[in-house]
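Form predicted alone, single chain, as structure tokens, below.
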Amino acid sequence: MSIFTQQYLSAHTASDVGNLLNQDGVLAIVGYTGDCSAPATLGLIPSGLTSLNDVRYEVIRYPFGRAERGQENGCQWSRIGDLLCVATWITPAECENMEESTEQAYNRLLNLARSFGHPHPFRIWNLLPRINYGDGDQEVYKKFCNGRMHAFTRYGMVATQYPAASALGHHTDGAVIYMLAAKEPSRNLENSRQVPAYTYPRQYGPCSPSFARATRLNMADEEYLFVSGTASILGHSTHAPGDFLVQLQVTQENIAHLVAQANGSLSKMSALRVYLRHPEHLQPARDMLEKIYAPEHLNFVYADICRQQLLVEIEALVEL
């Protein structure tokens, strides 16, 4: 049995989300309802994201007693034991300033891990509205990229540090970043298939993407990869843009590449995120997906690419 997990869920009611939040080892909640605004309840994370195949809720489980949780500088937390999940939201209105709104999240989060005692983010959410809405270097993501990059670096991060992360676009209003922290450091892995995201050529904005393909790390003499949402990507060029099959196929091998890196297997993964630019992509992913995986360990979620020649990304957990 796995320490840590992220478990997909269906056909749960608010106040079934409210008992497992009282439950021990329940760390945080993730939502897929379509909203995205700050909720009222410590340790939910309502992602304005929607699942397509019915997933209302993803419960992060790490059993060492019950979570404490609060609030403070723009954050809301939840911590069990060496482990902390923080998130912050950013209001529509803040959003028309994407670069600035994103390095003060940023800020806030960081700097909220740091005090206690975390400061070492090792998975990272970042889930957007309109994410390739603006031309050339007025496009969201790009605005996104240069905020985040101006946080880590105030923070001291550089590089070679960066956690594994996935930015997504949603089709509501206001952001939301949230994100695992450690005490201690993690491992990053890229992948040999591409060129490492943070040295991207110019053509890609002012800011190459600022995160590692994955994040290994311990947790209870368990070690875990977290594998960073993942596209048709080689070297640092998208792979048959438009072609939807080709595509998810070029994904699955990235992902199969890196966790074979890791000396991991596919049999060992979890939490699978399949974003699907088009909802009618819903059938040929789980044709070609669920030949591989556990259903249970499937969420097809409705969601724009950082990139928009990109139709589908997939990010996964993998036990070591």
Ligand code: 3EB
Second form
Amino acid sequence: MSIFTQQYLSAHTASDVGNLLNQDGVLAIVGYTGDCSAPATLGLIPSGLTSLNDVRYEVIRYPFGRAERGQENGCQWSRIGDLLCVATWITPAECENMEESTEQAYNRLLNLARSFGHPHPFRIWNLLPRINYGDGDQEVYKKFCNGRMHAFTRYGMVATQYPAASALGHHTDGAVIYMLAAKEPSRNLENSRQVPAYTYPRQYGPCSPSFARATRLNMADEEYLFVSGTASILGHSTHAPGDFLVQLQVTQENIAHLVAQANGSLSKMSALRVYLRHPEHLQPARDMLEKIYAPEHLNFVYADICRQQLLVEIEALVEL
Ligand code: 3EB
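Got the form predicted alone; could you also share the form predicted in complex with ligand 3EB?
To see the whole picture, the full complex is given below, headed by that same chain.
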């Protein structure tokens, strides 16, 4: 029985978000409603993303009482017991300078988490506009990586402590970064089919991406594996650029390998977000993944992947 869950609600079953947020055990709710600005409702996290299979909300549950919530230091936070969720939004104007704005956003998040006694972020989602815009080192994603690394370094984090992460491009204005943070450190896992992202060579940008392939964390005497956005990358190279089906297969193999390294089982996988660059890939993605995973755990999301040649990326949660 999973204690910590990320549960998908489709458009036709979604009940009133305000009511849900007042229920015991509901930490926060991620919105797939296509908007990305700080919401009036504390605990709601509009992601800028939209779902291709009708997911409207993702409910993050941790059933140890009613969430406390608030906003300060440019962040909105929700906490239940030893689990803290913090979100911060970057305005469309601030997105014009993504390096500086990312660094400031991370400074806000990390300072708040530390001041709340939750100094260890273990899972971060980064949802940005126009992620592939700009050439070479000017690309939005690369500027984002620079800002993130500067903030992590100032925070005193070393590469082996980087959290699990996803970084995707949505199709609206503004950005959101949100994180789950713990009182105790998580344990990091790398994928032996891939080099650690923080050791990628210079060709991918001036600062390597700062994330772990997965983090392991004990919550309420259960162990969870938070699997970062995973793509068709072998070593550090993009495998099968332009070939969706091969990329999907290699991505699935990369995840299966990572989960096996943690002695986990694909049958205990949930909260799969399958990011698709092209909506027309929904059907082939479904055809393959619904053979492996239960449909209620699959959210096909329309998003740009941070390397231009990648067509698909998948993240997930595994109960170990
Ligand atoms: C990769 O493996 C694909 O910059 O936070 C996946 C997950 C990717 C997270 C990030 C980037 C990030 O390099 C891209």
